[in-house]
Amino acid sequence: MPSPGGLVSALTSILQNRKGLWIGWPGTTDHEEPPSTYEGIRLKAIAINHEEYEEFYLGFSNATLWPLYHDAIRSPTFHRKWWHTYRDVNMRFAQAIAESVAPGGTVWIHDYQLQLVPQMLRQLRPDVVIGFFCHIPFPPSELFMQLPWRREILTGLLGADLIGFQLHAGASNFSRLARKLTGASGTDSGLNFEGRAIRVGAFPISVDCDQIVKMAADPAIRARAREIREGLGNPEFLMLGVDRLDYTKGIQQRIKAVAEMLADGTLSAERQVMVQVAVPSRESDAHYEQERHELERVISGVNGDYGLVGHPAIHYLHKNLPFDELIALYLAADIMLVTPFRDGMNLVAKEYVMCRSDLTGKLILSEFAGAAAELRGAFMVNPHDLDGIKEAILLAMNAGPKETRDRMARMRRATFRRDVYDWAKGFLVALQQTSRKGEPAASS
């Protein structure tokens, strides 16, 4: 069954309008046979068995492409083997999808595992329209350079109709990249290569909106909300941290910053509380393990420093939590704070905003973040500046109603402008104006 999450939800809607069929990886290397339908969705799953998960996902995907595209905060591993796999896997994708799309149909691919997919399509069934979304950032010359099969991933994401990341400059990396190494000619808005036009556009991506604030009206989850807050000794101030384990999250640093303002007495693990959820993610994988034993490591070593006897300083889980609970996690916490070291959008920052119908509650958002594009209400923080994190979270304690109500009203804005639906309808319109018309569209 797919995860749950705004974008299953967009996506279900879309597929059960158009009589869609969702082709996968169903998430495991188990022979156990897999649903074929969803909701009225018709699926299909795409086989991968353990050594291709090991080199195709954990490997190319996950040690190579995550990241290069992410700043190459950690050094990207490059491994001809994992190469050959991440490319036999996208072609057992595409022929899949060759297989199955009606004549003339739509195909929309999603994100850096699949960046091969659409040019082995477009070899294999030239009849149909395809549509490519990146969800991480697309990275500058200076860091894709280093990839040895660089220009494959280019030709390979030129196969389709219309490229999408979050941002423009996302958008812009790419175009620019694609004129150097591929011969593609145009504009950062649109390419021609091989005799066909390809729009390149930055479509953020949102959340269901209208699922988020009915969720955080309902009563039950309110008194959740205040039942956590009374579980942790009514603070003055409650702060949160919700993100998937991942060194990109800058969940370390953090901690250090509040370990410092504990330490000078800025903050009192009794008055200033901090909830920090780190969701599991590629548990099979021997870096991820490090990354959470060394995350559990600092945060055991400021309870022992900083905190007292049914006062931790920092109250850490490590699981992932229903929608619910998430939902009344935000409406307890007065500071959320989201400082990734980059990300191609981060939609906790939207889900926690989409809660405060009541204008209330401070976002701490990394610059770094795609979101940030959009939240210019939050406290925006350089997350690799212990000082600056520390500085917009006494500056969030000491914010005012009106500047609070003012700084999430103006998000929470930017947020209704646009939700998950609107950017999956937005997306699959102007793929298929830029099919009708041949040539690219006016960037979006």
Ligand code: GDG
Given for the second form:
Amino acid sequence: MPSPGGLVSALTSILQNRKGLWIGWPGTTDHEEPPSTYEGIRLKAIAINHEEYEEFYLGFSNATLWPLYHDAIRSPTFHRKWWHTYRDVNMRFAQAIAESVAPGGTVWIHDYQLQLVPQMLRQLRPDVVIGFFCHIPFPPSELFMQLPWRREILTGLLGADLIGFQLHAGASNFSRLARKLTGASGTDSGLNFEGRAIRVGAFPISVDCDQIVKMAADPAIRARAREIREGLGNPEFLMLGVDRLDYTKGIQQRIKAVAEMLADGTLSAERQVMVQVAVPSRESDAHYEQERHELERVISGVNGDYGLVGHPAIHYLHKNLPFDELIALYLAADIMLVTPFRDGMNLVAKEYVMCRSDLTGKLILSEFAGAAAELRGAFMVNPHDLDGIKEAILLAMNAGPKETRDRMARMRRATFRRDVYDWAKGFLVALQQTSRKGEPAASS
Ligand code: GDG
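Okay, that was the form predicted on its own. Show me the form predicted in complex with the named molecule next.
Okay, now the whole complex, with that chain kicking things off.
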């Protein structure tokens, strides 16, 4: 069952219109026959066995690259065996694509798990147009240089005609590293490598604005939002966090900030309630298991210390909710807390903003989320600064209707400017232009 987020919807409609083929790993190591179509799109499943799941997925993708690309918030682990399996699985993807793509066809490769595929595919099929998009931050040299296979990863990506990142910083980090380590020449937006011109750029992802606005106006979902508030005792302020349970998301930090405010009497469990949804993620990884245990220990401590009978201070849900329910929660929340230590974009922040058509609701946003570049109307925080988070909560609570409206209107304008369909179209148009240009980019 695919996740019902905006990314899947956007890619679904693009693939439907272009009669595309979706190649991917179905997310399980079971031997069950995977479906061959989804909403009229042809699917091609790449099988991954249990050992590859451990070494390619949990290992190299999520215990080496994920922490390294997120400011090394946890120490990245480097294992040669994981690297070999990452290479093997990337080759399997490249071969599957090479067998399926029409002559001169277009291939769009997504994310850090498949960074070697562009170059592998180019060797197998020099006729095809290749785009790559990195959904997570691309780290600066100081961090990336730790990677024992740094040159191979860069060369892998350089197989693409267009390499897209969420922000200019990612594009610039990548281009600089490519020039330093691979012999590529050029600028932050265009490189020459092995006689080919490669475009590098920022393509900030977004959400399906119209769909979210429509859902947020649905009377049944609005009634559910009221019911949620009533169920919580109609608090003065409802604070909400929605994240995959991931150590990069800064969930514990915001809980600690709320706990300190409960301790000093700025908040009380009866009047101000917090709801934290933590969606299960990468559960067989030890780091994630540890994060879950710590988070649950902190939350139960806060409830033990400051909750009252019938009024826990923090309502905690460790589950994947239907998207309707998420929209109802966004509608019910007065303050949305999005405090990652580092995040490529953060779609939750944009989804919240899209739900608030009456211009109520306040967003507290980490300056280290990609979304901070666009959502300038948020109450910005440094997620490492507990006092700063507390101050931002207080500022948000005390902001009057005019300030709240102005901030929300500004954030909605910024989000409406480019939805997820514009993002996908923008990338694909740039990809076609890049591949047609042919001549090498200007070198510096
Ligand atoms: C990666 C990058 C980048 C969450 N809980 C539920 C649920 N969700 C949906 C949200 C949102 C999506 O999951 C989460 O997206 P984020 O962007 O917040 O975070 P990551 O999962 O880390 O995504 C990130 C993104 O890729 C896209 O490029 O922004 O930086 O890390 O759409 O709505 N959906 C449902 N139930 C839930 O309980 N149905």
